[in-house]
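As a starting point, one isolated chain is supplied in structure tokens, in the form predicted alone.
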Amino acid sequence: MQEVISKTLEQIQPVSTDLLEKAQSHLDMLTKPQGSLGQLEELAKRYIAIRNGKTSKLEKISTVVFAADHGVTEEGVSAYPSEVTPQMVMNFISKGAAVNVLAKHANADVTIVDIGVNFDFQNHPDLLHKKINLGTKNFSKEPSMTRSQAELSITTGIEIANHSASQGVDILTTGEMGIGNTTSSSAIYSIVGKMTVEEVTGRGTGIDDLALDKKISTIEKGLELHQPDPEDPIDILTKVGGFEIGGITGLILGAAANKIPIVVDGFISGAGAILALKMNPSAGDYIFTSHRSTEKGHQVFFDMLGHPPLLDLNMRLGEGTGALLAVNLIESAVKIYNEMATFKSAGVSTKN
């Protein structure tokens, strides 16, 4: 497992930047004032530099949803009970669920990962079979999994990113389903960003004051407990973490390393993302962003990647939706580059 996820890091390259001028290039070239389409701009030129620059179409969409459970949330510290994940995940798997109908609308392949769900599925055909542990252990207690469940659970996710590649899937979104897993996103965006417990806890799936306090306190008895190296993100995930935020490390890493772009979710997936960014800054080129959740500490995100929200709708679900909504952006985007004429091929006469 360490070998597989020290050389998915060794793989992972900046993304060229001949190839990001030569993307602006053609931008500035077409029939508008440049720079006139904003962020629509930023996305193309990013996503056709990561494709190598070649005119790409955007038409393999892959979204991942890992679902695992936490042993965290025996405390009190959700609005819904831990069988709401398995019965979540049945959902997923007969169409029922919002990251369905927005996967549906952008034409997207969804995979289900149990990654560390607390049932037991019998090998479902519809679901991908990748179980660690029946869910972490309660962190306010003992560490969330051992190191070596960990480095499983990255290496999880960086497999079905290989697997990814070898299918041509052309861009990657990450989904998420755990009852608990505000929590340990919480734990983690504190050590990461390094801001108290209270600055970075939201209410999750809507709980009221009494369990946000106690939420909050959960959080800083385990961080307490623990005492996570804030330079180890596998010591973070370790202590405080979830199966599926792991999965969607290993997803991240994996992706950067095929060179596949990947657009990260919301709070949870957020997690995910600055353990990888941790792991290999160089990730971050090929993470694109969703939309700002809800949860306060999502900023901790986007300050580390350096780039803003695309979208901000109030949203606080999950489950990849938000990354779906995101895509359609990205592939308008990437459309205007390959299909908008140039000011030489339309006759139209360029700037004074």
Contents of the next structure:
2 protein chains.
Amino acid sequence: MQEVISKTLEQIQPVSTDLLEKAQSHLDMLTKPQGSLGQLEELAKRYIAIRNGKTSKLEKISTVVFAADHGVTEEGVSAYPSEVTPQMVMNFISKGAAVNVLAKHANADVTIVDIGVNFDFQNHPDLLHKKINLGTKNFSKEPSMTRSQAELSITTGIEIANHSASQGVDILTTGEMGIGNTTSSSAIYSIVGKMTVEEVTGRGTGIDDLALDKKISTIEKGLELHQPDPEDPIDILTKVGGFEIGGITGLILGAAANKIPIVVDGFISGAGAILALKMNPSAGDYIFTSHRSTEKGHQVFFDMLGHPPLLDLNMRLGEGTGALLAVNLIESAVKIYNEMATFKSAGVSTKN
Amino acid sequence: MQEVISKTLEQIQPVSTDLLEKAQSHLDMLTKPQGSLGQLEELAKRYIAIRNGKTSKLEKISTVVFAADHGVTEEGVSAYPSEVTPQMVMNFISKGAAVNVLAKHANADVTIVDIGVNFDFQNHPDLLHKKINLGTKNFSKEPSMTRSQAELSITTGIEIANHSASQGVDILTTGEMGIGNTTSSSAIYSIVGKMTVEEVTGRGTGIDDLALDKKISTIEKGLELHQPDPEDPIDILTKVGGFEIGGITGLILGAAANKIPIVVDGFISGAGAILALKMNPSAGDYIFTSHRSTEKGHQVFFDMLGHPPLLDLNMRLGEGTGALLAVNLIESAVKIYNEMATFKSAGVSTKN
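Can you give me the structure for the form predicted in complex with another copy of the chain, which would complement the form predicted alone we have just seen?
Following is the full complex, with the preceding chain placed first.
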């Protein structure tokens, strides 16, 4: 394994239970029945404990969108043609996509990473150029990538997280673009979650019954052919993964190592997250969930993490849209923590 | 019935299906798979259709918090003493409560209405003085209020909505404060939802098993004694309601009559809403849900309205906190509608 990955895995520490308890004690003094803000209190408590000693505000919010293509699309598993990946990257650059609108609304900056799009962007100045290859291979016939490419995708994510830390980013959010990437993600969920392919495979951007059958059989073929080792996340990524998924895995590990809270978007980001959790379960202490995707395999992620989704809005767009909506809940929770009066300061009577 | 109420009920019109379809057509041209933003699309569509011709932004967001006391608290149905109602009103004025923090975060102004607190605020300049009585009567022994007081509480809400319309408010959100008001609300849910008291009664601010039994038997006693007419919302409000609940009913009716979208907070606001829906079901076209309260009777509201909650965060604080969190989702949805590129403008290929 590349040294930067093993070093990062060693750096990740569980969030201090002392700091968590201290934060809860403060929440319990505020003018509301104890626990009455439900999940908001959990968000505030964990955010404050993670950021102890650093700023407790969400001033620098940073969204990282990894884009890559997937060779498996040649099997007819997606509703949209592969050319949509670079077209959407250009749309991100022009700020016309949903992720741009929601990032602007959340006051987040957006970094678009070409980690493996099958298109030559010719050093476009508004992209981060980290292309590993012109898309993955068709994993129903050969491994998606080499093991060193898989490690490089993770390292790329880690380095972006390290850079974010050096820039004083308060919170990271994940995002992705890649036609075909629910196919790769479902393969990962199946292996990690020990579920059948059918149990974790959905309609992605909106395929019909026939294409869904094809998608399932394509994934089954790939898993049968490569037999990824369920206990080796890098092997899984190599054989059926995607470059953007590895980037997300690395971003999460790097965020956790740098004690930066990270909000994980939907189904594809969740695939990156479950690989990260396999590599170091303590990374989960730094992960904030966002929404529950309509992709049915998503529950594997919530179960592994042990936190429920914050939103359940029948969304299935990806890009980072769900994570950006969740940021507002975390920000609201942190403001509750910082700005509410206590029973004592407000002169309000406590419980009978 | 007071003339202002009957006039308001006549003014309420269903939202135009033409405008809804027009809004959906626009959403379908944006650079995302059709329907992939799930509930956000429904929010955008309805908001745009409601506000046709007026501003499509959420510039003036207005939160109305109705505060009142409940005579039924003398039965020992609440975890907090009644004195907390005026204390929390003072906390609202000092901007130390959760609703203040979330309103500031949402860029909403807050109007605190004394519609029946058992305390003399002596013309405090930061309160809207609409006191109908010093709290309701103990409804386990006598009706909460007179029928004309019930009508006055509704009229008060309508007039606040009318004033909001004259001020160009883009969206209203409901809120309340009143120790004992989950007891009154559960009584209303039971009658309107045709459910047993046990099925719709929860722990409010956090009562123990013994107090919960007392709360249930107290409500049962009141309903047995007064036999409110399930088809007469004003009769229900009169016999087991609260002034703040009537205020919320009126605010919703007034919002609908003025074509102002209104976000309904949690369990108590939902009690006001189901009375409004009984008075004119078309008011529901203007209602946006917020969160699902931990109070178990709340589902009656979602079923009557036909829209699911947007958030489910185990919250049970009230005040308007859930509605203010939901505002961000509606605002995000409206920005998606207004700011995203279309497939054509961005040069993105459509579905295979």
